[in-house]
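Next up: just one chain, as structure tokens, the form predicted on its own.
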Amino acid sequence: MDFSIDRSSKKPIYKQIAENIEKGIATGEFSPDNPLPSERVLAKKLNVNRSTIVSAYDELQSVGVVERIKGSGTRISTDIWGISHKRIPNWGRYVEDGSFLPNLPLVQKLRTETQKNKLINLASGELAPDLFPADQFRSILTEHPFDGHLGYDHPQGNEGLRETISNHVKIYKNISVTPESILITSGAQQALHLIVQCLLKPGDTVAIENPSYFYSLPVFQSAGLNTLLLPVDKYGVNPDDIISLQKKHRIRMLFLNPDHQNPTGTKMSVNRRKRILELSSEYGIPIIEDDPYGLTSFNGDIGPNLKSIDYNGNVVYVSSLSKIVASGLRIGWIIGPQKVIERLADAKQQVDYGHSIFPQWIANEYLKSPEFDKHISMLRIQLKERRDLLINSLLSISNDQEKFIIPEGGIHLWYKLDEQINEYKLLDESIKKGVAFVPGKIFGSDKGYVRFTYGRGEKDLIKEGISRFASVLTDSFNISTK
């Protein structure tokens, strides 16, 4: 049998090696009366070290496929193909080979962490608990019995609900959009899979913010899409840098998170928002515009967004109540050309035959209800008040205000270490100490970086975690933070 090895691969030696002797054996090129190579004469063979073969038929051995005994060699398992002509799946082997990739290992493990342990939660980007409007829902659901039906809903999501978002947009953020350019999404991570899959394909180029929580993403590679990063200054992306990437690449489109981005706290000025629009007119380049902290600035100060000055069409607007009001109530929206929402909407019919109708409702009645103006006004409040005391608490340990900008909105501030530490294993020091961030290696190619989120953290705890955290680089890294 022909083994090919491919070695620049990020799949083990010693899986491609069992993949192609369960390729063998499920072909009939390996005869189950004979036993398979020994690990000494394939090791040679394939020139590798003789443990990478065992572990190829542990793996093998693991799912029942071959069985090894001692003295006699390893071969073909005699259940595999017996009587009852049963064989347990790997499952281990599809998991591995699906074309949709896993979130990143430490993403997973965050995840876990903040979870099942009680840590001070400065990593999770969503609001803390006392942030939500549950007293507000509790009225709606009381007051406003449901008296909707209970099939499937619009294609887009339900009719009153966009029209409702199309009122809201206006008169927050100074979009005029009709109700058949909208679409409800389970959120804006749906939306964002469902512009990805739907409007770019394999070997397209894309370019995202650096540092950005698209970097994070692995929808871009599942995909099979060529990334390429813009840098993010205290003004947000620079138009010459879009220019100089253009001249050497084919962008197809391009994914911004203008206001007050995630995770550096940034806020793009007006004359690069500008430029950027012209440009994208110029080279016919559509911009994703990721919305989901404009409401949030704690000065009332909005926008522009992109899509309110977007006279050609050339933006494809996304937002989300997800940071603002609940994240577990599921609800965003794309705006876009018709003809894009009418695409959008097929697929997520395709995924999940259209948006909850509960969630629907109770976002409907809240937006149109005068509690909503009120609880963004409280929110501003609040988010000030926790970024206020987030940098007070680092200045503390380090009174130097160049490790970070000073978030004007949103719920996240991007801090620069003093010195070049592996965060990774900073991360796991500070979990130990009952503290979570999240290292800023996941959002972009720069180390030396974290990202806290204030929103999540609630005011009596964030002055204690970053008194552990700076415990963790004097006990840990021997990182003096006076």
Ligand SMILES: Cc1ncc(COP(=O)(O)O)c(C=O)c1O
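Here, rigid core means the biggest group of C-alpha atoms that superpose within 1.5 Å across both forms. Positions refer to the first chain, counted from 1. Since the model is a prediction, treat every value here as computed from it, not as a measurement. First, how it differs from the form predicted in complex with the named molecule.
- After superposition on the rigid core, displacement of the C-alpha of Gly73 between these two forms amounts to 2 Å or more.
- Shown in the overlay between these two forms, fitted on the rigid core, is a CA shift at Tyr454 smaller than 2 Å.
- In this overlay on the rigid core, Ile466 has a C-alpha that sits less than 2 Å away from its partner position between these two forms.
Target state, the form predicted in complex with the named molecule; input state, the form predicted on its own:
Partners and other molecules omitted; one chain follows.
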């Protein structure tokens, strides 16, 4: 059998060997009547450690392709060649080979750790449970019996909700749009996914913020896009950086989160917004404006959203109720040229037959009611209080005001670490002490930052969370905290 092993491949050698053996079985090269080569013989033949062959055989055994009997070596499983001729698919391989990439292992770890619920959670990008309008939802459910249609809804989403959203964005964001140019999505996340899948193709180059919202990164990578990075400073992305990138590359699309950016919490200056819109028109580059945090602005100072001053139709606007009402509701929306909206709606219909009627119904009732505005006022006060609690706690461990930019809205704060700190070790040790946050590297940052989500923090636990974080800095990294 020709074992072609590619030593430069990212795929571990034992997996390559296992795949070769499987191929040999499928083509009949390895017969069920004969044992497979012993570990020692195969290791020598392929010039690898014996433990590599053991791992390859272990892998094949775990999916039922081979049997290993003490003293008789390794044989092709009778399940494959026996009377039933059953073959067990190699699920491991299927799981690895799919074109949609899995989350980074660290993201998966954070999800499992925070779900265990014993941690002080300053990691999850959502509101704390006490900030959701649970009582208001309960009243809607008891006072307004559902009387909607139970069949498939319009592919763009419920007409009533689209009408309400067109009023909502006019009142709060000064965006004028008809319901025909709105698509309801399962959060802003699905909006980004649909845009990437339907408007771009593998090999296209997009420019994104650095650092940027990490759940969007696998979406770009899975779609085979090249990503160029635009550094974010106190005033957002610098238009000059777009000019220099465009000189060297052909940017097909620009993804921006101008208001209370995730993860830096920064708000783009008005001048930069205007200049970026000019560049977008000059170069013909569409902008995706991702705006889930705009309404959280503590002093009520909104935008101006790029979409509200987009006189040429260059901006596709994305928003959601996740960060201002409830992340579990899964209601988001896209506003854009009708042609684009129809294309995305057609794709959404193929993916899930349109959005579920119940979240749309309750979102509509809630957005129409005076309760929504009261909730936003309460949310701003609460988030500001939590931000102040976090800042005061951080200043009590290091008086260095340069370590963070004070967010004026949103739910995240971006905190600079001392150079020598390994972010992953920092998180591991912090989880052991019962507090979680997100290491900056996940957001594409290479400079040693962490993201604290004060919006997720419970008020009476933020101080304790930072004091645990400080004890890790002292105990594991010898950094003195006052």
